[in-house]
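Encoded as structure tokens, the following chain is the form predicted alone, with no partner shown.
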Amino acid sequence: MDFSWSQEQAEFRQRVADFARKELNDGLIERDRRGDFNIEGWKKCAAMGIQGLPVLEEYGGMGTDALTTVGILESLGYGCKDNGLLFSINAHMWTLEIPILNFGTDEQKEKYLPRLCGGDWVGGNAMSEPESGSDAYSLRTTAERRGDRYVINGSKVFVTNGSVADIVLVFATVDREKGPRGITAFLVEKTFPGFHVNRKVDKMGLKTSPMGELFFDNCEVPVENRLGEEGMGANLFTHSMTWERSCILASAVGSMERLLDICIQYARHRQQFGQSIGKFQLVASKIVDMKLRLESARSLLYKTAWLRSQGKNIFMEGAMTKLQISEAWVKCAEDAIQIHGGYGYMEEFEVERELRDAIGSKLYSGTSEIQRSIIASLLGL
């Protein structure tokens, strides 16, 4: 395996940096705090090609392949602070971009890939209720067929972008006696009849990245907007999900390396008793630590996003790179408070916000519980 990047694409990763770092971090401390979705930064990200790196360029994309394209994303990472919008786009990619890539008709590629690449719409995905969360397949959301159309009840929780979606891939039972076989996909845009956004959703971290409750009141839904054939739901949620653990935090890991960059110059200049902290062995060790993590999530990111493109099954390898960058990026954003101190503590020093921004990756596409249940299942256990 072979990880180096070639020039072409360590000067794009240079370019997504540099714009990064430019375009999508002023304001941030007041966006936190009033949970405003970025959309003009959304847009930016978009002229610069981010949310179509892994859709083929016939559908508005730019073809990247899935080792690039998380390099491009990690990129993105290290320049961007704002990981609410980060994980807006990744969301949007990976639950929404992706599924119909692999499941959708030409005419559904046709109409929607390039408004999503293009950044004009914000997608979303909806699988979790409020009695289903890690069991995903018990859902209770119904769609019956009724002619020419779906006619969908029910509600869906957590749902990220859910507030301010154009359109949503919403995951729905057609005959709750199949279990797993009866869960069908629907594509449903905001304008439907009987589509209802109950309320934003407050949160600890993430702020930035907008979640909602949606509502189905008879929601109408065309039968040319169901994705896939009736009853495959399951396997394309399972699809899906794996590329979306593989990827989805692409970008932390390019947080990870800024939060280290940022501990080591902190503790060159912070003096304390006549010298450095970085003299000390206590603090010098968090930072040997925040590498260590750093380099070992990279590596199982990249050789994850290698043997996708390989065309290899990774449904394990995806589960322990979910796992790995969700529990080092906690870790690490933790060291880094304490190597900061009060500092640390402080909002306007914007490291107490990497970690509240963190934690909630232990527990979206899956939580480290589940990846750790995939894992053993996969060895036998």
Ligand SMILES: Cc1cc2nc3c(=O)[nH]c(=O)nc-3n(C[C@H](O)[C@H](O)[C@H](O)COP(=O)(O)OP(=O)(O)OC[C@H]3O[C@@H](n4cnc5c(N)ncnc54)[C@H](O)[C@@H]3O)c2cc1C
Given for the second form:
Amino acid sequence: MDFSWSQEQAEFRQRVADFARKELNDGLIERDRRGDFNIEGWKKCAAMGIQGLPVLEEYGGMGTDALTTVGILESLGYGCKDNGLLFSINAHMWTLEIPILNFGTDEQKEKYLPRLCGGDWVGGNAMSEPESGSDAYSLRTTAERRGDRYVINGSKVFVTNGSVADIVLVFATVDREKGPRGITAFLVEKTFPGFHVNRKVDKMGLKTSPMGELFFDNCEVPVENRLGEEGMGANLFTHSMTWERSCILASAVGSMERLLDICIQYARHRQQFGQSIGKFQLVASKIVDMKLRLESARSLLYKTAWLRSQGKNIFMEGAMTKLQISEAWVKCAEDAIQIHGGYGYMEEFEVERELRDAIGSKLYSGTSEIQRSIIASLLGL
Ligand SMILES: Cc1cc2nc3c(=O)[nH]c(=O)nc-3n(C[C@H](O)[C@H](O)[C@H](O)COP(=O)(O)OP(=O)(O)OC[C@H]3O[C@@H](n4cnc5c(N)ncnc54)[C@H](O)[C@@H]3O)c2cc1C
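If the structure you just shared is the form predicted alone, then what does the corresponding form predicted in complex with the named molecule look like?
Below, the chain from earlier opens the complete complex, with every other chain and molecule after it.
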């Protein structure tokens, strides 16, 4: 395993971090308060090539390998404090672009990927329902074939980007009796008749990432918008979840490094009892723990991406990567608040927001409990 960056990769990473710091952070406290999505930032990221990183060049992407992709997303997370924007970008990439790239027809790839990579369209995926979360395949949304179209009925919750999305990958069942083998995926455009955004949802963190509840009332979807065959939806979902779990928290590793840097600075300069607080072992050991968590999270991120580049099955590594980084990120954000004392609790220091943003990572893409269950079952338990 060789995780050293080539000069070209290192320069790109630096360029992305500089771009993010300069272009994506202004006005974030207000945007977070209002829950505003930064569409200009979204377009600027697309112009840098971010949304298209793992997509082949012929479809408007950059075609970078998995390790380079996570390395660049890590740099983006180091420079960009807007975790909500980055979360929206990740949802768009892993749960929509990747399934289209891997399971789409040539027509679907040609029609949708250039718009998604170019930032002209925002997308997401809709699996969760009011009654089915972790037990995703017990979903109730139905899709009935009628001639050259399917008619979808049901509702979806917690859809990242849902309230602003131009297109959503919707999972529905063509036959509930078939269980997971009835689940089928559809590319549903917002203009299709019967597609409604029920309401925009407000959250604890990641407030700048829009979320919506979707409602399908006899929603008509042309047959050519089915992604994959009937009954392939569960396979397709597992495939995109594996990508997502292994990559979605690359930017969180960048965020952890940023938190570490600001904590070191603060601990050096903040004086109490006549000395810098970093000289107190109880404070220094928190910073050491942050450094350890960062390095182990990064190692797992890179190793999993490297294994993918080698064509290995990374189902277990994906679950471990997601679990490890999410829990490390939450702990780092908590430590960062503690090191900053009362100031860490105040909005203007921009540390409390990191904790609110980080907590969601233990829930989305499968909760920590579900990741532990996956790992346990793969260990034969
Ligand atoms: C910020 C955010 C963004 C999201 N974005 C999307 C999106 O874009 N598209 C989408 O479809 N969904 C999205 N989700 C939904 C997310 O996938 C679900 O919240 C998650 O799968 C858990 O489902 P649930 O909330 O219904 O909780 P439940 O499944 O009801 O779980 C409740 C609790 O029970 C535990 N539990 C459940 N089953 C087991 C088990 N077998 N063993 C042990 N413990 C268990 C869970 O771990 C959890 O602690 C998002 C969620 C969040 C928070």
